[in-house]
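First, one chain by itself: the form predicted alone, in structure tokens.
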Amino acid sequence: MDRRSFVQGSLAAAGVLAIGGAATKARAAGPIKIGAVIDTSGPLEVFGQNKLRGLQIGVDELNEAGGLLGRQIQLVHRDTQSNNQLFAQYARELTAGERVDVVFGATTSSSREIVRPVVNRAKVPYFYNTNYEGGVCQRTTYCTSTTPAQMVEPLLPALIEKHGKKIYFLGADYNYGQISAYATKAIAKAHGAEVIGAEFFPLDASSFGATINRIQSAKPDIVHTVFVGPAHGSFWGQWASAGMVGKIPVSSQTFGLAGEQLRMPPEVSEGIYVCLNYFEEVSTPENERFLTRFKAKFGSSYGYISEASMAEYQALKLWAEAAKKSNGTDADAIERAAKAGLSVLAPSGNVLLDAKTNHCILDMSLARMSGGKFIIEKKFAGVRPSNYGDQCDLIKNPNTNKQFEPKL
């Protein structure tokens, strides 16, 4: 090669390298994209609107602090309109079209199971942040909200000690209700109590008169409920109309998640026990700061910030901490950080990711409704998630990809 050809070739190569370097620099300077598939219209908007707001607060905090890994955060939301048919479409749009770095969202388990395989194939980390029946075991999926064991294990022993050993169970007739009944029976038995009756209801059931009559005849010490959706909410008014408020203690795994206590007369909700990871009434400096920011941004129209809303915010903090620790946002980077140990201090308390299951070890609060508000009676630190029969172990078996159910 003569000198002129060598110089021209070298300049051309240098040009390619310069262009490539500029492109890499441009990508690095671009925003980190967070995808969200959250229902902000339709029947599930009572959960979805504040879920999205929780993410928005988290994004604002990160950006005001200089972003993440030197880049600003961009939230890309798709309203899935409480329609399962839209979840696959929007998950593909976010991962393949928008090329987001992470996906948050889905409320129901059925919508999660639509999103999860789409996001997994795209090799993007997925954070599911709604209380659910437990059992999902996959290394790129992170389930950050409460499972039945986390609610029932602190709640039932406290009620058994205070009120007695005979329990009547009422639940929604699908996975969450059935598996919660399993957890209730197992925990009751471990504490010398028993479930003396159990009934399950379709999601559109709204008449509970016959059930209330059977409860009155059975004379349990505790009624434990897992109601889901607006139709099931009719139970509380019918229970009060039957004169049962204050006669038999009632506990719930779901009451307050949609802020329904704000729409009910205090005398109807009086005395309901709930054990959750988060209530607005939690007294921590982190929660005070969060509530101040939330109210300043959204005014008074938001209703009530429940665990369902807070879980999105806490999940974003976990994901951001993982990205910082591993200096990356891809699925492998988030997985490395998760396995190395991941925790954040959130408004609800300490949130620790369990690397074995990709679920969270959470601080739980036992509260009782009084005067239309939750009064926190007791706190439980570091309550572990459900892991039925110890079947999920992503450290030993990282290629697991299924949802386990209890070994009955």
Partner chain sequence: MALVLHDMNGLLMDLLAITLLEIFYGIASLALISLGLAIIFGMLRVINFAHGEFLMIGGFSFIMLTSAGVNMWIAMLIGAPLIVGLLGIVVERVVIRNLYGRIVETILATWGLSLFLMGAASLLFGYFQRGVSPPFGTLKIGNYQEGVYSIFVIVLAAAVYLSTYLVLRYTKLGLIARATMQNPEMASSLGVAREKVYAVTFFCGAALTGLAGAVLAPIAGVVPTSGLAYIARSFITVITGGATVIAGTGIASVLFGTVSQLTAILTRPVWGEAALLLTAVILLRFLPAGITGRYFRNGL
Contents of the next structure:
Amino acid sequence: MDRRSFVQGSLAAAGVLAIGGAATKARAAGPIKIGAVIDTSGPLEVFGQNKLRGLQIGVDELNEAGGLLGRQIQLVHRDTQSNNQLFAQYARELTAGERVDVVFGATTSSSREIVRPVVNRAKVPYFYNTNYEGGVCQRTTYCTSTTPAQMVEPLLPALIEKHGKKIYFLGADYNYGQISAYATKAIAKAHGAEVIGAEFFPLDASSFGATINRIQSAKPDIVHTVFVGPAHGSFWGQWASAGMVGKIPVSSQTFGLAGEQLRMPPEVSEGIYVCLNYFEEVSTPENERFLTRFKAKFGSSYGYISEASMAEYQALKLWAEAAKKSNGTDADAIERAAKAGLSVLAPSGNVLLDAKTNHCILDMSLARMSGGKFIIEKKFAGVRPSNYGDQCDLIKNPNTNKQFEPKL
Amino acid sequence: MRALQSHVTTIGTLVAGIVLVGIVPFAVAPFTLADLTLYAAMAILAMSLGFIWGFGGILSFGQSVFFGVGGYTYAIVALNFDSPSLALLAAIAVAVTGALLLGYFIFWGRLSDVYLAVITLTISLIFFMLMNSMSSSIYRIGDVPIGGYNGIPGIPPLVVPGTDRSLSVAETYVLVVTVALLVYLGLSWLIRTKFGRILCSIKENEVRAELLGYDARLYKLAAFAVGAAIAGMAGALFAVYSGLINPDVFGIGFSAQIIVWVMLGGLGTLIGPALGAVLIQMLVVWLGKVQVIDANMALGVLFIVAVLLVPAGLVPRLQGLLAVAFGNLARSRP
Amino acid sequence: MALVLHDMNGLLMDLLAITLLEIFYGIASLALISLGLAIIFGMLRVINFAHGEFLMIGGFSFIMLTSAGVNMWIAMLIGAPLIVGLLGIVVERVVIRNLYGRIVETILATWGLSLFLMGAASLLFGYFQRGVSPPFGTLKIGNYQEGVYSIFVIVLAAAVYLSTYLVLRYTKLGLIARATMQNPEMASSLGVAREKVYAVTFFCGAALTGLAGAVLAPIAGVVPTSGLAYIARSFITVITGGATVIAGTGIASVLFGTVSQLTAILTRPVWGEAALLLTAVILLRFLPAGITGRYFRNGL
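Previous: the form predicted alone; requested now: the form predicted in complex with the partner chain:
What follows is the whole complex; the chain from before opens it.
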């Protein structure tokens, strides 16, 4: 570094400090701002509407209890319209313009990877609350929803024990589907079972007849699926039409996240196994309180609160707990609390932040569709998130900034 | 008259340049500059389609292919070789190569009209599907995984050539806006050259132009390649802006969006498509902010109303109004 | 040994039968979703980009009527076509009528319409309307089992194509429609009310689209964004088919359905989709006015 650039650097740093100081003072007077980049129109609206509502309930609760650190909370939402381009724009506007204290949201992994660098650079904590393929490792990014291992690890052994050892995998032909297939194979192997077939479908594929025929001739004991989006909904109709419901048990990693069970006639969805962090049917006092509140505010035609929307609420609680613990809302304060051990009692059970990966250790529920409703069959406490090859360790290497993948 | 028009274009661009480059960066917040950078990149893309469609008669649903290929090439080269400047050149080169191949395929097959639109749309969808399906980490070019649906994240910003200092937000803005203005000037010039006039005559009546001895296919191919070069560059600048490129850029929604920009702004002009791109994006951002009505519904109604009320597009309509106003003014003078 | 051989033969026959059924189903569903678009494009030269949303509204009409207690078959074969047909008339009157002969403007207007209908459907119906399960039982072919509903879809598609052909070829209505499309001035000077013919044609195209949406709803389910899954495929089928409604779209459906299903069965689903698109590209390149552009100039 030459002298001039050193001087420039110091001046810039001083400027940033001055502005930062002024901003902190200005901020202390007003409300604490929560930025949300959530799709409430376009194809991903099916997740977004209730995700936003989950945050609104959380904010109401905090404000009624007198706010956070003596300040009121204000939710600043931007409708990203299922359009990736808007994520960068709103993330910049929220962090630099609105000067929010924290950012929540994004559904797809690509939109997260647009938001994340912007929010990270602005030194604002970021909470990503959608189930995804796992592996994000960065000190101020918190991924609070489930990763594939958390769904498959409790689910498959239970099914293998009950139905048999031959598994057929069907998945969306994209990152989440591929990595889920990998997790499925690994866990099957560990339990003496075998994946006898794996097929992947482009996101707009809607024709599953040939696959169903292949399954009929392969005669697996379990069909495990990771379907995404409206086109893939055709699978269930074709499966039912071919008379397969009840013939071979089917499990899914995605069924119910977008309220599929409400759309599907009960005869079609009968018997589908799902293992998620949260169902409306979970019976905890926290959940009852939450549902009462939710229905009082939003009525009863909201569809279904799935894990996708509950994760936003739980993340908000987690963040508020962190802010309380370290008496501050900046990225350092939240990180400090996270490293010291952070947990909240949420509607789904105990949510514990894993300081090593910034992912959550969650309680999982195994449910089976019956008569158009989820019936919870089994609960698993404290299921750990995926950490591929143990590569992510934010305690040892706090400056890691990447998304790890399993080594295939 | 033509000379006068060319002077008006040059002077207008110069004034716009002074305002956009000389004043705006000091007047607005950095995040607004970042937004403007995006709009400028998209305006470049819109002009590229405005050129080949409005002046070459090539209605391509595949302009997004060159945009996307440019973006992906930039990402892959910049991440592999750690050289953003090389990556920018590569993006343009790959887009042009693609356009020459595709253009040869299309124009030598005498495809036109709606059939050309569909074949380009289909090619765009093939890219969409293939890119989406390359999510396994075995699909990589050099050290960079294609990334499937999730795309390629962590795309590096541009640097000052010869150094490794990244451009700041304001510098990137100035660069992209300057490029947009240069593209505008360059295309305006190209349209006025002999090449441009022949291209227009082919658009008006291809048979007549061929009878006069011009090989329509060759001219269309050249125009297509120029459009692709510009679109590829826009794609690279977009990748710089958003830091991530994913197969969305090959989707039918994005393809249609570019066509909408051009039509609303005004087919047959260059400034129209650019303006259309900027205005619609600002509107979309605003809709997501105020949230009084479902953004899709609002945009849908706007498009329908615009087609019915301003069928020629915004800029030609304004030009018409101005011409009338100035005409009256000129007549009222003694 | 003989017994084993017989078994092998039997297995192969089963596989062949089930594979053929899959291919026919693929063709039939493609043909069904494309026909309405083909009529509107072939006869009116209007590209309806809201076609996917017409399918979606057909599906919603069907499940809403059924859940309101209407008989399933009445809802599917009469209710949904009628509702979407009426929607078509409104759209024709308000938007399309002003844009005949301006193919590009109709693309923009119907694209706007598509966005509008998607937003409107999400407000009106939302994402949580309970669907209807596919009726009929199953058919057993050796080791395999196939829904009878698939056979119903195949038969229905054939019936719809046949009746459309008969109407266009042998009825007065069909004659008037064809005459108006081929030479509007001449037809109108012979006393045909051109506007009425356009409206009726649009109604028919929209109604057939509504029917297709309803027929596919028990299999695919319906959400406001369902249309997105259909639009590209039907668009490509219709344009590749060329301007003749029945022959073009029919041939294109057969070709694409066979190629994509066979490829999907033999390789992976993603290659099935890719094969469909590649076939379209190659066909358009070598038959630049669509399959029937050259050979069936005055056909149907």
